[in-house]
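The data below hold one chain only, encoded as structure tokens and taken in the form predicted alone.
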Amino acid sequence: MRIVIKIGTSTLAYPTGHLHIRRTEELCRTVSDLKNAGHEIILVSSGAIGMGVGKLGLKSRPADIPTKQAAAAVGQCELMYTYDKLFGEYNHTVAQILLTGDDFHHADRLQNFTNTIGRLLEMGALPIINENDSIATEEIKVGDNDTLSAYVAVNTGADLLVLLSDIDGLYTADPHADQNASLIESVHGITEDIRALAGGEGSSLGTGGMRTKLRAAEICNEKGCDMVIANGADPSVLYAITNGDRAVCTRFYAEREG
């Protein structure tokens, strides 16, 4: 399969912005093992500008653009000299590839990147994908990154995308706030009662939230493709998701034919 792997700062790093080192090890080993059993995997890895702020000494995300674009600069760097360490402990090369929305509105630059893609992807490879946080202003951004791994996910015929959170998966009501909540394993069309479920942004240093994952996934059952919400917590469950194998939570299925 090819999968698109997105990773939220959650996932990767502390509230403090610091890297998430134990978790983060277990993500690249999980990764690694995957792409050896033949599965083509690209990340799409949040976590520059929330790294940055750990990496700068600042004690909250930054609210202005400026700073933001510094922090992200500064994370970025941080952020991939974790990733070519770590999954060159097991042997894989890491390319990183930075976008912006209008990367997926030009039809010449989005043919250079799905070309690059693929000649990565037939080089084995693993292409780390991330916006440009640095220069991407109101006018080009995608804005979150569940979009930007859905806009890769379609454009590079994937056949799975798994969102990578701090949620389970997608609830009947704010498990945080409600302790009768379920969680919904599976989702066959986008209704609007689906949509009422989502809640707010997310955590302190990402720019997710429910909302952005459901958007996500339209633009993914769109196209033929699945995607899954799932705990990044635990990496360990990529491999119940890629087995197709019962798993702690939220698969969003496309539409099939026939």
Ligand code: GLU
Contents of the next structure:
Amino acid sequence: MRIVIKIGTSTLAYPTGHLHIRRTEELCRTVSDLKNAGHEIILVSSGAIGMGVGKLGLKSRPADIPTKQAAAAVGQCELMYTYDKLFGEYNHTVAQILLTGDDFHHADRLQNFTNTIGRLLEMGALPIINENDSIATEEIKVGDNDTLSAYVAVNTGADLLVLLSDIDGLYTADPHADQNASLIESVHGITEDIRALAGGEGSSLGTGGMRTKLRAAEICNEKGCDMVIANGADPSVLYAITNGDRAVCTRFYAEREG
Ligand code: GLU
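Structure of the form predicted together with glutamic acid (GLU), given the form predicted alone:
First the chain shown before, then all remaining chains and molecules of the complex.
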């Protein structure tokens, strides 16, 4: 299977911006193992700005754009250094690709991107993608890595996109506020009812990023690619997901013909 796995900042780093070492190690070990089992994997990793904040010793995430972009430049190095070191332990070679939204709208750039990905996978390398936050401006950026990873999945012919988040999946209500909220295991089509579960702007579910995740599911499902939301707190959930076994997650099924 060709699988795109998106890793959110909350999976990789503590709120301090420093690396969550145990979890990141588990994640890199699991992804290495899945590659050894024969899966083709592409990572989309957030965390550049968050890790830049930690590395530069900033008190909080900067609000102004130049400082955010500077933090991303520092944090992206830290992120790739960490991946290179951890995947290197299992003899996997990482490759960095930084994209902006614009790249998906220029046929030649998109072609270069897919050519590069194709060749990297042929050579057994592990592409690790992020948005090029240090140069992306409002006009050209995708803006969030849920959407970016969906674009990557559909343009690289992936079978599956897995969004590793800080929540188990899509719930019937906000699980932080409603103890009767239950996890929805399968979604066949993003209906208005499903969309309503993402919450309005500013609700705790909405700020959890469920809106961008549902949009990512739509982008993928439309092009025949399944999408899963799972909790990155336990990276071994990836084994069950890729084996098609029952896992704690929400799976959005692409419509299949016939
Ligand atoms: N590209 C951003 C970063 O590396 C993250 C964007 C996102 O998490 O959606 O910090």
